[in-house]
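To begin, one chain is listed below as structure tokens, in the form predicted alone.
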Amino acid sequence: MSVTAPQLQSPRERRASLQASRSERYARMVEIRLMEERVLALFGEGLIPGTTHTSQGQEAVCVGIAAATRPTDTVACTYRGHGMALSLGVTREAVLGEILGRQIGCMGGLGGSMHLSDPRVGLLPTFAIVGAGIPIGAGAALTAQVLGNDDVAVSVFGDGASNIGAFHEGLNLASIWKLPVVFVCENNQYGEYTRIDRTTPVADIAVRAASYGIPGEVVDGQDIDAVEETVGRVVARARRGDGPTLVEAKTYRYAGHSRSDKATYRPAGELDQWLERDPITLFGEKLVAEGALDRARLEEIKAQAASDLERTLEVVLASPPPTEQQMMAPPTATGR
């Protein structure tokens, strides 16, 4: 018996939809939520090939990122990018498929967790390489530079690459060139399983832009409002022709590094203080207090989307698995 797909809009829809209202975003952040855990769950079940990794806690930095941005941006992100995918309006299918490796998959379920990718919005392959984006979103600059029209790339890495060359490489040509690009540090405060402080000598990664006579800003990541801000600011700055600038969302990552990591090296007490902090917590009481939103709409939201996500998963699971000869196949209009 086949199964129905619930998701109905493209991805450019559902970008359209995320950037056009703020209980859209909301939806959002509360679908990568329920997914990334629903992840950790399918990989306890054996159904999750090679590794993966989760971004709980950080939705609002990616769905910050996606309502500042146009589907013809370029988006650099790292492995931990299932939050990005989404963001930007990839479907849940398309994210599912290939955390599951399935022929549904954006990239036909050859790439896994780790590569996920869609043109379509501007997503380009994640890497699993610490780093990769930084010069690539360069690269993507200098494309848009070089075909002279207005579009922006935006390269997301997390703190733990702040301390390797491709950073100094990426930023420094960045500059010289004055490239339209904008680097986001996803500082979650862990460079796998080192904390921030025990790796880097300075309190904000931001301060390293003066480095490269570029603007740094630091922005509360668990406010998707502030990244929204912030990040369509020196974005529109970069689209003027004005250069790059450095942006570090101080946000933190709920679950462990990776898989089966139980964080046990976190120090007492610090996962509770930032849960205080819960990105969806913040933006939901803002909402009600806007009268946006009631309580029970946000209740019926998180329903909807626990729901979707079960019939996903129900398509996900009726798709095959790809053939070696799809390794082989040419690329098709979305990336495969």
The other form holds:
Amino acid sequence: MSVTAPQLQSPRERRASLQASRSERYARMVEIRLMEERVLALFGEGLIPGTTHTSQGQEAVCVGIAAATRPTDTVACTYRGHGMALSLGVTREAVLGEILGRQIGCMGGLGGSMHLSDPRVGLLPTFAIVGAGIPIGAGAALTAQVLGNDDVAVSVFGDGASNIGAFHEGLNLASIWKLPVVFVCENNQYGEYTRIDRTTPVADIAVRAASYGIPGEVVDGQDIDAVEETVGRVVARARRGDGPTLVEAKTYRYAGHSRSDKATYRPAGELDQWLERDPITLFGEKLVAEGALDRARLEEIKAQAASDLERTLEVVLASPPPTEQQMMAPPTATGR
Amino acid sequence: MAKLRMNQAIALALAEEMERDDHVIVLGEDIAEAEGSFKTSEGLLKRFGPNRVRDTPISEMGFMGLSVGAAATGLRPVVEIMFIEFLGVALDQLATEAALMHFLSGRKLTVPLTVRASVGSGLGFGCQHSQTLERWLLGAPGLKVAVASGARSAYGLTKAAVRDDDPVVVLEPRPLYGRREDFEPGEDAVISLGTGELLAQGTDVTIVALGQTVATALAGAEEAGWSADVIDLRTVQPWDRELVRASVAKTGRLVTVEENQFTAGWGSDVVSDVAANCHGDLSAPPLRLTAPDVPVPYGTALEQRYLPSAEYLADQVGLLLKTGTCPRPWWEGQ
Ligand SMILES: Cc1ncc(C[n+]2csc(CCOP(=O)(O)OP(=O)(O)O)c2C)c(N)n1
Ligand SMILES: [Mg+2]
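Switch from the form predicted alone, shown above, to the form predicted in complex with the partner chain and output its structure.
Complete assembly follows, chain above in first position.
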């Protein structure tokens, strides 16, 4: 099995390659899975300050969104954003470097795990306050509408976020102004340690779209093709000027909510049930069935991803933490 | 005597107040079944049941508003805001509605609401989960704001807040949740809101601290070649002017140690009061030790640099005593 040195691709190139090929999407999902597993391990080793929120199990949603949008579109995502950042094209070094608080990170190591961004591929700084990104994504759509271009915005948030005011105000505004925005709710069944049905009286968050006079759709969040098709279709609708849509992707968070959470509040067997429909396995099997890739190639992709991750980690660990001087740079654009 | 962690002391205070008055309810995100993100409501659901101990959706504006309404009509709700930053989405309900409701009702209604929130830096959570933000709440007439500095004061302030007939915010420095302190729980430990506490006595300088910086001030004063009155302010709105003024009248010097950035910190209020009222007593200008005016950095080492440390305090106070002028903060160079 051959493993090659990592190709140094720019974020835009990483995005373009993902859009060009299905096997690249598979590879990106594997990259995310391995990175997230490694992040939890690194947290355990004390190399990650504070906290971190990982997204194992949800890879099809972020990669599907990245495949269905273009780099000039804007994405507003949450603290559970490592996968989204990698999907959109942000480099492994920039993502892992930020999580580990190193200068090579996308914020120079001053932001951390919850704060990833790269405007070159449309990623706004990921939002650490639940719901904050929902109207802000709609605001990016307002820009496109006022300027008269055909860019769209995607606001990505969790099931729990659909209970906060910003969700309701954001959807209403987007609807009355017909903004080119797509709201994607990643329903991973839990908000922190609480099952969604304990806090939310509707089984499908998508039905909440009706209150705001916009279409709502449920999609299988473990099936990347379904995510890409659905998001692609409603993104096209938004681009045409036909207004926003709420998409609910049913998915599952394999790990705990954050850092060392062992998720003991979940019923026995639930995780296993979801693991039977693992998004990476499902997609791999499909690619094999289609004859697009053979099993040996799937294994090669995994080995390559593992080796790329090791190299990334070496590069990141060689990068120093930010300096006092970097910390002291004014937080304003004008420097005053 | 009990040797409790701060989170245990808070849970104990809540349990005792719930036992004492069945109008007390507690609510917030993951506070019931999960017993709080920082385990500050351990045992409450089991003991008092789901009618009085409620998990909420992620709807801070909603559950803060409900609590204001419940408080105005007879309950004594205790709301948990997991990180103080999340108060942003509920600020109207607290600072504009709860704070002014007694006044606006022709002073007829009372709003016995307690809001607890974790605050502060030092744990590497990054700039949106590491602030103290008591400054958001200062200057909202009608609101009281207290800050715990350990298990003992958290216990006493929480009980006082629950019993108070006005809305009270109690801020809990996150790094202190796991620290133990020996103290005697009970009625004598209840703290009168608006009073500070003199924790150490000295002659050269008055050091006023709050929350996490109380330990910084005590540690800095211990190693130094000068002696200080160290005051834990405990409540920042209203704050104990008499205690501070009396101490400055004795020492002739004032230093505040603040976790917040320089601009608009609570220390500005203390300094302006002392400058106006103790002018003749002062043998040096008042000095404020704070964090710099930049966002809290991620990452452990820089975050420690960012916060005023005990050594920094010892050095700065030493310079103040030696020169009779305020030394420059570290980020401006000497
Ligand atoms: C306004 C606000 N309240 C509470 C929190 C604390 N918090 C962080 S993540 C989270 C759960 C969010 O659940 P969900 O929206 O389903 O997203 P998920 O974490 O499952 O991706 C909570 C309560 C927060 N960050 N912001
Ligand atoms: Mg969720």
